[in-house]
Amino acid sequence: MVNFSLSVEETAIREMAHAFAEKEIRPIVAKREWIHDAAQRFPWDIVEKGSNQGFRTMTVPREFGGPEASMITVALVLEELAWGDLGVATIFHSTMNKVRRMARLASEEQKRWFFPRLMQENRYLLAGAVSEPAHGSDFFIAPEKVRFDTTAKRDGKEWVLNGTKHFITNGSVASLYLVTATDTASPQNSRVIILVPKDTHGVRVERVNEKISQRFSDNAEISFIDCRVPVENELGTPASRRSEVAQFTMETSTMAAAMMLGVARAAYESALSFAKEKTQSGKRIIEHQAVGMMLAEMATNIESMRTMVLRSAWEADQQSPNFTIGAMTKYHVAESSFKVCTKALETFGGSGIMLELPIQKYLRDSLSAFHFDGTQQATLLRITNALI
């Protein structure tokens, strides 16, 4: 029989994100989001203190020390830090979901050198270098297909990585990179993963890029030149690699869906308690059936949203799982999401768009859904291709 209820431990970790949310993120986001040096306004001290909570490391294996925490939960907890800021949730999500990449490819030794000091480090930050200028959205709609630009070419017992990386989430923060390149000794040019310790010679952080939302997330343009790391850096083997891409991404698309669901939640949330005070022509405004209606349209879309995002985690940790799920409900969950924070902005009136009033960032950062894990489009041809 399906249960919808939550278990007692999944309670609790959820009630812990929220509150830490609550006292630690949401305080902090009004003033400090505009600060103009992209280093000043990084919240190491926030990700320092959500270390110690465990989020940073709760994808870590139980034989490292970590909990090893189910798809659920980890949904659970991005999207109560990101009813705090997509931001701050993004930094921890791009961890999590590199860990659970390192624990299924990662050799014996690289586990042995790699968990403990993610463990003992709290500003022990992950990054993958994927995208670049000339690929992006096509290695999600067919990532056999995609040469990557930045190559990696064996030199006796070394890798030399050249090449550029954009729009890589924690770029200029994160203590390793997880770098795709092709291998251009391989017969087909096939695709290699690299782990690259940031201070690495030939590793430079060329730019942090400015964003209209999820201003605390870093993201940076990364190149690599004559890049040297040992060949035991390489992570997987093309079976393995090639086995484990679509578990990747699933993972990747239900996070971000999870987040998204997130900023849906405050956005409703702040538009609901706004409606039940704001008064108009002798009665609140949620009982002009303008309002109610387009708020009634937000909460529906929430537990849609909600649903799709848990069916998708579940999904994600079972043995045989359904993958074009994760890809149906990135999709559904970011295009419910820009819905769900327009009508709240526009519940406000003129108001909405006023930079006190958290409103328009909800809609600020709700944009960033259309390109998680490639566009839109590049979705949906995910979801045609598996039905083809």
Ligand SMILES: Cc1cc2nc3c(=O)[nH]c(=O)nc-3n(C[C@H](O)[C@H](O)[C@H](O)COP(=O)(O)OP(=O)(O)OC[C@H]3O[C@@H](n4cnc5c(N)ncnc54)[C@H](O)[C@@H]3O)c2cc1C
Contents of the next structure:
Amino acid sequence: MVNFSLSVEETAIREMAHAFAEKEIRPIVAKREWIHDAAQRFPWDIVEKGSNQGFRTMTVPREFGGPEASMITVALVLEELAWGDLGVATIFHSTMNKVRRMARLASEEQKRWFFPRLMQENRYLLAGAVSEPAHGSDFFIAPEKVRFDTTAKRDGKEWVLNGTKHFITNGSVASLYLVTATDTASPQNSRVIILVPKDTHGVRVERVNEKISQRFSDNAEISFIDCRVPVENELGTPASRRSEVAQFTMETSTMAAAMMLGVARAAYESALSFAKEKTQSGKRIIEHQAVGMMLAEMATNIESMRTMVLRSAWEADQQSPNFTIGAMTKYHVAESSFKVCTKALETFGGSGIMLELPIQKYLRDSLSAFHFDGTQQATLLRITNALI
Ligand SMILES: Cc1cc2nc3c(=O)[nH]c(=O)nc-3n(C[C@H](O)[C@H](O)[C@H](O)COP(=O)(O)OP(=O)(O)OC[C@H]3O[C@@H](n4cnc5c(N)ncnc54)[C@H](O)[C@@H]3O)c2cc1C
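What would you give as the form predicted in complex with the named molecule, now that the form predicted alone is on the page?
Then the entire complex follows, led off by the chain already shown.
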């Protein structure tokens, strides 16, 4: 049976996330978005407050003290956090999705080491280090053919990592990296995921990237130079990683889409209230049919985005999901989010590009949708492969 209503708990947590975005996130955005130094700009205060609200750990399994939130709940929360600010939402998202991966792939010993730290330390963030200068889209399109330049070599009781990962979210602020590398001993040069604590000797943050979009999220290039960790730090086995990857990808696509929906909604709401107040030719601009139609189109797009996000989250919650829906959702929401933000900016006329109003920021943030969780072209190729 189809049911589009949210439960009492889902509604309550969505309202809590909305209140947090409104009271805590939005006020810092205008003041701090253009702080020159990325380290000073990084909103540790918001990370701590959001942790106190339980956002950072909402995907932690119950046996380790978390609420083990469903993907529907996660999507609702991320939409609201991104309505506040995409960069802030990304900081939490990048931890939430890897927590789910840890819950599925980590050994009992790894879980006993990891979850208490995550629960106790308000600043404990995760980063997934996959992309490299020569490997970006190929991993999304045909992962089985990719041979990462970053290598993991077994040496006695240790893994030794060498290589460089770039564009890594939470790269300079995470406490733990999930590093995807080529296992040099494997006959097919297959991949391993290695858990690398940030303070491991040989981990070096090479640079923190400046970007026009999601300015509050940290994005860095990280080198691993003869970086040694115990063999026990391998996450999962070849078989468990193979069977988990589709679920992980589905969840990440859904979360990315939920955040882009939040950005689009923020832009639309802003444009709607502006159009109801601003007058031109003696009437409110919303009463000019051309403007009214832009708003109608934005509202329609937002409804279709939300329907796809919730469908995708629901599929992910079923554990045997229709994976293609995740990619389709991400693709559709990315296109729509950019469209909504562009139309919203047009509604503002010349004011649209003024830094004092947030509308230009929404359009900048919507650009992130074009690489989040793979480029649009890579996403379409994933869908094409499924069709084939
Ligand atoms: C803000 C930000 C945060 C990120 N966070 C992370 C992170 O946390 N962890 C991580 O590992 N990575 C992260 N990334 C990297 C991101 O996943 C990649 O940028 C993305 O996958 C695209 O790879 P690329 O930049 O190398 O572009 P490329 O793959 O070089 O693509 C360039 C262009 O070529 C097209 N193209 C490439 N190959 C093909 C093909 N075979 N067929 C058709 N078209 C093709 C692409 O669609 C695109 O238009 C992040 C990137 C950014 C910008």
